[in-house]
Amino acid sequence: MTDLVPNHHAHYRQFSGAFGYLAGLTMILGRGRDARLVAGIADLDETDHLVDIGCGPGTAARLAARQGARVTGIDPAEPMLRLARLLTRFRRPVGEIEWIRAGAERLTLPDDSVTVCWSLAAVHHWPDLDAGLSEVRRVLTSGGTFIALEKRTPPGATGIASHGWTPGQAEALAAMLLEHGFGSAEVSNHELGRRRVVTVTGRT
């Protein structure tokens, strides 16, 4: 059923251009408390090689930095990444990011190099979601994470209300975790103020 799509905004492309970076800039406010949230889900340190797919402005890459994790921030728009390298320069954190032009579909990086991989409010976004979670899945190492947080829409919700995940589009990509390959899934719902989120966690 395609109201059980998880990427069902795969289509939307509006964030080149002069509204990628009014898109981005968006994103640097209010964001702080998802990273948090699945920082603390990963229970990053030092050891930890993140991957963040779809990092916009790279607040939560950031925030991933400070706890001395090596980071690489991914994201298809140049808008995006100008704006987080930038904010980089202003913000320096303690460790390692490397930011890098790409989808989620072709990740460019080596089989089994990382241990953690998020993605925040992108998912839904992703043009092709079995070769995204493919790609998540081979560059994972053994006992690796994967954190997709979206925000939670209702049933029917449409336009920009609709950019998130329903529960049905988290089961479903809980589910498709599975197929996959990972060991485990889980789906969570958090309460982030009046924000309401929830977040899908597969394990390998």
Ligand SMILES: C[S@@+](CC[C@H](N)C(=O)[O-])C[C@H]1O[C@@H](n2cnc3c(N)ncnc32)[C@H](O)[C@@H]1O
Second form
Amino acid sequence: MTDLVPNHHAHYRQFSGAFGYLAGLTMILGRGRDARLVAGIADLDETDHLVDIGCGPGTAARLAARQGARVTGIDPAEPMLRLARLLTRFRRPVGEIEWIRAGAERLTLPDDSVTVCWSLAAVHHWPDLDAGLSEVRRVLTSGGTFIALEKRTPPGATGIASHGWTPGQAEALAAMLLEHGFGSAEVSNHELGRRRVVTVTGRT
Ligand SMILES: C[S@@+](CC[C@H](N)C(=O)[O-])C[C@H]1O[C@@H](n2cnc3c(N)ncnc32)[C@H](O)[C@@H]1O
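Could you output the structure for the form predicted in complex with the named molecule, given that the previous block was the form predicted on its own?
Everything in the complex follows now, all chains and molecules, and the chain you saw is the first one.
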């Protein structure tokens, strides 16, 4: 049963304080392919409002901004938002990105105001999945898209190797999306070089 819970690292505490900066630094490199994958699925353009939930240092948010979307990056950990702001200042210029300190379970955004939400390597950390998915559904417009991306992990993995989803956990998240009023939910596996990831895409 534990294998089916998609937020098996809820309440993981190491994104705050000094360790949070170290954790954030490890996320600066190697996330570009994940970002390009979800941007391709979302097919963003300048009419979109994209919200990156659990944005970390902001790689995927910056890519979305370069594609012309209006972008909001949300993360509950202050070190992540500081790194995101800093990197955005010093990397290739992008449009304005709004950074908000919040968790998925309380998105401080109006109803029906967002066309695409994505969450990369973060849903497995959300402390309250039902609350988070209700919030995502609330802020998405009709015809909106939610994409969750996680590293694929084998059942029974431990330690850092367990920070992702087994096939059962991905399917469980897809089932939850349907329970939360999404019209469809699709699980897809992807090979990004040697990195193997799974996406769950829900459409309202
Ligand atoms: C492994 S990092 C991934 C960061 C970024 N998305 C990436 O792929 O580089 C997980 C992120 O989830 C964030 N997070 C933790 N609890 C969260 C919550 N309740 N809601 C949203 N994000 C959360 C962490 O602060 C952290 O930035």
